[in-house]
Structure formats: structure tokens, C-alpha cells
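This document starts with one chain, in the form predicted on its own, laid out as C-alpha cells.
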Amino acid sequence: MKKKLLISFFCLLFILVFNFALPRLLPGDTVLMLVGMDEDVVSENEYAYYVEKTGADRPLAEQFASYLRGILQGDLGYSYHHNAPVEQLIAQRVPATLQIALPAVLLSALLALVLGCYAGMRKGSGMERMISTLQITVDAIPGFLLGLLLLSLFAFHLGWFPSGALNSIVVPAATLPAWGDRIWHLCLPVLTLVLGSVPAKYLLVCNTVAQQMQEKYVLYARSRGLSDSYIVWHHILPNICQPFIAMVGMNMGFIFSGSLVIETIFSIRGLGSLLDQAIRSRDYPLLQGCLLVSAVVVVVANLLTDVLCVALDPKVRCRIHEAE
């Protein structure tokens, strides 16, 4: 576990160093890169103000120390395009992204687990081949195309779901109808992310279950009269929980990177659309903040999954104690 913590620490340190160095390595004036402004719109007085504000005239070591102090204090910089602190802009958008990402992670994990166990028990059957072929086909479809297909079918042609945003123009006043309206708007973006993230986890579970079904302890359990379903959920599942949970943690990276495209397609004002705005307007302070938050979420998610694996799998705990 100490090794995992050390790796996570160095990953975060690398992310901080890269984020600090990014605008300073780009071609052009460092001061203008740090504030995300163009040379033709900045006067001499404004330029002098930006130099003092960013501390670009100070030694790099001093700039990096000031940058770390700001990060520890929750200061991610200032967006001159939006005239607002970066952390404030991100805090306004993160809830919308989480409303898409968290259900997508949980639902895709549950669906992959159920389908993978079912297909793994029937490896080689017609049903397993059909499910696996479907998953491989969906996995080959780019996320943006999958979102557009779902939007075209269920929103424009069938009219079952809204075409975008997180709320209707007129939000119901009562609590339950308001929640229902939000869930109705979340269905298509969440479904897009779920369909795109299920195949990898499904194939892992399916192949692992099929392999475990050939082990001696499974044959012994069958000789005792235990059903295949009981064997899978009570004996095989604990053996595959560690790689499965680790993959779910890694899937957070896919969800956050996929949210940029999904939020653009479904007109959702989340972290992904904010990152898109920062790229289009060359707002480097905002771009740095979005990248930092996304990277930290991925590192922390992977660290939490490692902790969960240790808590759930006694064999991992034993290996850690032996190593210590």
C-alpha cells in the first residue's frame, strides 16, 4: 500500500510540474500565455500589470513555490476571459459533470458485472457469442458518433427524451417532478457514456469467469450440488473483484475525457464544455485548472480503488503484511 501511495504522490507531483511548465514552454510571450491574452489587445500598462500579477519576472523556483502555495490554498488562478477565479468557474460546472459521470460509472460497472457473469457461465454458447459481438461492435463506435445516433433516434425521431440541457425551460416547482425532469434529461448522456464504457469491463469479467469455471474448486463445488449461479456469485466473484474494481477506477479517466464530447453534443454546461471553451479562447489559466482537476480526480479514483481492493481481498492484505 505504501508503494501505491508513493506512486500516486509522484503522479500528482508530475501533474503539478507539467501544469506549471505548460504555459512557460509554449511558443510566444510567457506573460501573455499565463493570462491567456493576445498581444494585440494588451496595452503596455496592462502588460506591466500582468507581469506583476503573475510574477513572471521572478526566478522559476520562486514562481513554482508561489504556484504550489496557491494550489494548497485552493487558488487555481484567474481567468481574464471570464473575469472570475478559475476555482469558482470550475466549482460551478463540476456538479453537472458529476451528475453524468457518477451514474455512468456505477451503471456501467453493474451492467458489465451482470452481463459478464452471465456470459462467462455460458462461454461458447450462442447467447454469449451474441452478447460479446454486440459489445465489441459498440466498443468500435466512437463516443461522439454513439451520442449523435442516440440523440437522432430517441430525441429527434421518437421524441422520447429531450435533445439537451439538464432541465426543461420551465422547471417543475415541486421536488419530485423536478427530480423526474432532471433524470429525464440525464438519460441520453448517461446512456452514451454507459454504452461506451461497458465493453472493456464486460470482456474482463466474461473471460475471467469462464477461466475460473474450469478451476478445481469450481468442479468440487459442482460435485456438492451447488448451482453455477451460486458458485459465480459466492466463490468466483470474490476472486475477480480486485481487477474489476481497478478497471472501474481507471474508467473514471474515460468518463471525464468522454464528458467533453458528450457535454458538447447534449448542450450541458459541465467541466467538459468549460474545457472546450478554454481551448477555443486560449484561456490558459482556465485550461490549466480544468486539466489539473481532471487529473487529480483520476489519480484519487485509482488510489481509492486500490484501497477498496485491499479492504475487500484478504489475500492482498496478507501480501502487504508479508512485504512489510
Second form
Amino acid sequence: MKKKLLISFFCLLFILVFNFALPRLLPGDTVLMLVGMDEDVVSENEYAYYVEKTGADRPLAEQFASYLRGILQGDLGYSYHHNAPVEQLIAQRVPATLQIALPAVLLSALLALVLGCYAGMRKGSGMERMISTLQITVDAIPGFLLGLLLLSLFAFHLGWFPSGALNSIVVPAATLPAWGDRIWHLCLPVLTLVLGSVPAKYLLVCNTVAQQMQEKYVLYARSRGLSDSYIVWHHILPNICQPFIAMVGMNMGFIFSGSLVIETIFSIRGLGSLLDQAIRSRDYPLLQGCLLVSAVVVVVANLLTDVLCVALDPKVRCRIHEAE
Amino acid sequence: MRKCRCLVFICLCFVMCCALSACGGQEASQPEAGRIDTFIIGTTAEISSAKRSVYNFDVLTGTLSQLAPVWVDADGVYHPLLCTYSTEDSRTWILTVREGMTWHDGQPVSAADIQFTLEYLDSQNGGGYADSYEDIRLVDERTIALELAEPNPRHLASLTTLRILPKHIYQDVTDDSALPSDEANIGCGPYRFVRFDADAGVLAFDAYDAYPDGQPMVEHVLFRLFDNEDTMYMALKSGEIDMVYRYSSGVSTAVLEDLQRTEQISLLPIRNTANSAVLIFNNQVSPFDNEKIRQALACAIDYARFRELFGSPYALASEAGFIPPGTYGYVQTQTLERDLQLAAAYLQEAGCTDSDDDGYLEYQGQPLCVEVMVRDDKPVHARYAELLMNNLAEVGIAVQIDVQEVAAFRELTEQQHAHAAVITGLTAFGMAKNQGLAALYLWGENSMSYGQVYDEDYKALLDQADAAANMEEYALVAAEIQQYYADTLPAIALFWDSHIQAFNSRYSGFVEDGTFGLLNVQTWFSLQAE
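Could you give the coordinates for the form predicted in complex with its partner chain, as opposed to the form predicted on its own above?
Now the full complex is given, and it begins with the chain already shown.
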């Protein structure tokens, strides 16, 4: 576990160094890169102001120390395009992204687990082939296309769901209907992310369950008269949970980046659309802030999955215990 | 166990039903005795907050709640909006606030507000407003005299986008983000700003009862903000929104055919005084310092193919005069057409030969290879350059396409003038700047001069345009300038296109505004629903 913590720490350190170095390594004027401005729109006085503000004239080590101090205090820089601190802009947008990403991670994990176990127990059957073919087909559809297809069908043709945003133009005043309104708006974007991220997890679960079904402990359990579903949920699942949880952790990063496309299609003002704006307007401070937050989310999610694996998998617990 | 599962399932179904029934849809637009209750406009304009300093928000409010002194119609004729106007010598302009104009908090709009706005914008943007006048005088409560250093008959052009601020709100404000949005957005137009809901992606405006011209035809105007164009067009087709809008732009040509097939959608082309697909030569460098070569290129381009591939069904053949119809002072000049024989003759006259018989010409002992620079953020410009390359290869001219990142493009073209030719789009605002008629982009001493024209004859014409005492005199000079372009071809318009506006067919009565297109104060008083 200590090793995992150390790896995560060095990962974070590398991300910080990379993030610090990126605008300084890009060709062109470092000061302009740090503030995300074009040369032709910056006067001499403004340039001098930006030099002082960014500390670009100070030694590199001093700049890095100041950068680290800022990060530790929660200061991610200043977006001159938005005229606001980067951390404030990100904090405004993260809730919207989390509202899509978290349900998508949980639902896709649950769906992949149920489908994967069901199909894994029946490996080679017509039903398993059908589910696997469907999953591979969905996996082959790019996220933006899947989003547009769902939007076209469910929002514009059937009219079952809204075409975007996080709530209706007029939000119901009462709390419960307001919640319902939010859930109604989240359905399509979450469904798009879920459908896009289920296949990889499904295939992992399906194949590992099918493999475990051949193991002797399953044979013994069967000979004791236990049902297949009992065997899967009580005996096989603890054995396959480690790679599955690791994959869900990795998936957090995919869903964070994947939500960029989904947020754009469904006009949701989350971290993804903020990142998109930053790229289009060459707002480097904001871009750096968004990338740092995304990277930290991935590292932390991976660390948490490692902790979860230890908690859930008796073999790993045992290995740690033996090592100690 | 089984009962428990059933119970959970029923509970889940109940929650879903509650959720779905609670939000059974948005309020539909319900016309009532010829009037319209709610009109929803879809836009992909990026709006992060409801502040006047946010460009797109400021533009949208200019069509509803914030008024400029005057407006210009599609023929380039100016009309009173917030103010009536008069001038005797095109140097002193008298603006009088119309009777009964009030701010949305009930305070009367005064001439002092206009003076304050000019001074405030100078302090915020570093000049260009109050300091462009020699003198500003308050004549009475509602009248202000603006005196220019030189006569300028086109001065009203700069007043069509000057949205007047309420002095009593802004006089002690240096940063508008410090103001609460309901106060910061107090305007004097026929609509008052109601709210910006970022989560719903909505900007809402309601009709202002005390507007002196009476009640507009629409009670509530909503802007639905989309991040994705495809979603917006689907919403238009499904009737979820009534119209799509983008300032100084139209519907993307890629979706035009689809929209045309949709019965409930009407398309309306409006005049476009921008020049959105142009080839501009650097007239100072070889080979484009040779007029014959420029003429040859003009004859070698397949304009019909450009229109067919890149234009809308409403695209027009461009003319040698470079200035699109709809611009004040436009005169018809020779239509640009492909004539390969004439192109070959011009090239021969210029001294081009194919001595090595490789199919490509040489000029002054060097291969005639033209470098055309384009911006990387406008992929369609690279497509124009590719078609140009194919066209010119047919007369033996090689083309090298140089794709540059935006900042580098600006540096190389606007600062260093290191380009041979550029393919770009020129905005209507830029086309009208300085003396108008694309002088900003062509006269060599201007900051954005892609054309690098330093010809004394051209300079003399621009001076005459500056000295014109009235619009009639200006129109005469404008005709001469267009003839100059037609004769010397410092730049070529590849095609001209209209801005196509799309809206639900049940609406009619839109008025065309030279600045804002179909969305403008006049439209709100004439819009009708079936």
C-alpha cells in the first residue's frame, strides 16, 4: 500500500512539473503563453503588467516554488479571458460534470457487472453472443454520434426527454418536482456515457466469470447444490472484483474526458465545455487548471480503487498481511 | 425476497413516473389574438454570464433591451432609434433623445447618459469614443451636440452599435461584475432583462410596458444557448425553438439542404456586406506587383465551382469591384468569370514562359509558384486554397498552401507583411471601417493591410472619400473606388453569399436590420404568428 501511495505521490508531482513546464516549453513568448493572450492585443504596458503578475522574469526555481505554494493554497492561476480566478471557474463547473460523471460511472459499473455475470455464466450460448455483439457494436459508435442518435430519437422524435441543459426553462418551485426535473434532464447525457463505457467493463467481467466457472471451487460449490447465481455473487465476484474495480477507477478519467463531448452535445456547462472554451480561445491558465484537476481526479480515483481492492479482496489483504 | 424485489421495482417506477410527469415539457408558444406569448431563439453564441462586458451577451441585448442612438436598414439608410438626429455640415451631429424614452427603472433617458457612455467607454476600453470628438456639448436635457474634427457623412455608422448606458447606475462603477445583474442590465429598449439561468442555458427578456412605441408583438423572448449546432438545428426542426440566430452570420451551408426540405422551416436570405471568401494579393511583392499576373489569376479562377462547392443556393457571382451589393455606394462592375484563354494571354503579356516544358510557367527566370497563406482555425479557407491550386494549375501556375496558426498568421500578414497572398474572410464591420469599401484591408498604411496597396491614385480616392461633405458625394467617390478595384484587381472576391436566416414558418413580419439582421427592435413590433 505504501508503494501505491508513493507511486500516486510521484504521479501527482510529475503532473505538477509537467503542468508548470508546458507553457514555458511552448514556442513563443512565455509571458503571453502564461496569460493566454495574443501579441497583437497586448500593449507594452499590459505586457509589463503581465510580466510582473506572472513573475516570468524571476528564476525558474523561484517560479516553481511560487507555483507549488499557489497550488497548495488552492490557487490555480488567473484566466484573463474570463477575468476570474481559474479555481473559481472550475469550482462553478465541476458540480455539473459530477452530476453526469458519477451516475454514469456507477450505473455503467452496475450494468456491466450484471450483464457480464449473466453472460459469463452462459458463455457460448445464443444469449451471450447476442449481448456481446450488441456491446461490441455500441463500443464501435463514437460518443458524439451515440449522443446525437439518442438525442434525435428520444428528444426530438419521441419527445420523451429534453434536448439539453440541466433543467427546464421554468424550474418547478417545489423541491421534489425540481429534483425530478433535474433527473429528467440528466437521463440522456448519463445514458450516453453509460452506453459508451459499459462494453469494456462488460467484456472483462464476462470473460473472467466464464474463466472462473471452470475453476474447481465452482465445481465443489455446484456439487454442494448451490445455485449458479449464488455461486457467481458469493464466490466468483470476490475473485474478479480486483481487475473490475481497477477498471472502474480508470474509467473515471475516461468519463471525465468523455463528458467534454457529451456536455457539448447536450449544452451542459460543465468542466468539459470549460476545457473546450479554453482550447478554442487559447486560454492557457484555464487549460492548465482543467488538465490538473482532471489528472488529479484520475490519480485519486486510482488510489481509491486500490484501497477498495484491499478492502474487498481477501487475497490482497492476505498478501499485504504476509508482507508485513 | 421476491416481494421485496417487486416493492423496489414498483418504487423505482413510481419515482420515474413522478419525475417524468413533473416535467412534462416546456411552455409552448401560444399566440393570442395575433400576439405571441413566447418566442424562443436558439443560438450557439458563447455566454458565460449576463454582463455587458461579455461580448455575445452585449450583442444579444442590443436587439432587445439596450438601444443605440440610431439603426441602419438593409439599404444602408439610417433611422432614429433611441434618438433623432440631424447635421448641417456632417461635422456637428445633433442627437435628441426621443420623447418618452425611459430606463427600465423608470428614470428618463437624457443627453447626459449619452455623454457619460462615451466617456465611460473611453475609460474602460482605452479611448476611441469621447476622444474621437473635438467637442461634446449638452444642448438641453435631451439634446447633445457631437462635434468631429473633420466632416464625416458616414459618422452614424459608428453610432449603430453604441449602446447607451444609464449614468445613474454606472457613474461610480469601474467593474461591471460588481453590479448585480438586474441593475447592470437596466436598459431602455422594448424588452427588459429578466434572468440568465446557466443550468437551463436560458436568457429571458419580458416586454417593457412603458416603451414609448407601445407593446411589442411578443410578450416573452427567450434565448436557448446551445453548445452544438447540430442539436440546435434539430431543435428548430422539432419546433422546440422558433428561430436560430448568430450575429453577423447565417445558417451553416452544410445544413441548408436539410432545412430546405423541412416543411415547417422558412429560410430567408439577407444581405451580407461582409466578404467572406476573398483572395488578397500582396501588391508590393513579386509576382503580384504585376497587374497582368493579377488579371491572369482573376481569369483562371472557376468562380462557378466555388459557388457550387462552398456557397449556399443564394450565392452570387462576385464582381471585379470587390464590394458586395448592399454596401452603401455599391455600383455594379464586371462580373468575374473564368476565361482560360484570356488568362494565358495575360500571362504571356506578363512575360511568363514554360521553357522546360513541364507544364508550369516561369516568371523572371524563376518558376511561377504562388504561396497562399490561410489560417488553421478556418479549415474551409484551406479548401478554397486547394480549389484555387487546381484552377491555377490549368494555366501553369503552381500554388503552395501555407497554413498558419492564427497568431502567426496575424504576425506574418498584419505586422511583417511577409505574405504573397492570403485567402481569408473580411467582416462587414472591417469592410466599413476607415473610409469603408475595404480600405482597412487594402490601403498599405493601415494596420490590417493584407493588400499593401500604396498607389497614389488609390490614396487620392480615399482622401476624397474622407472629404465628402454628404452621403451623395461619398457615393460618387465609392463608385470610383470600385472602378479602381475592377481595373487594378488588388484583391478578388471568390463568391458572394447571403446570410441565410432560418425560422419556424408560422412566423412572418421580420424586418431586416443592417447591423443585427432579422433580430432587431423593429422586428418585435411587426412579428406575426399564424
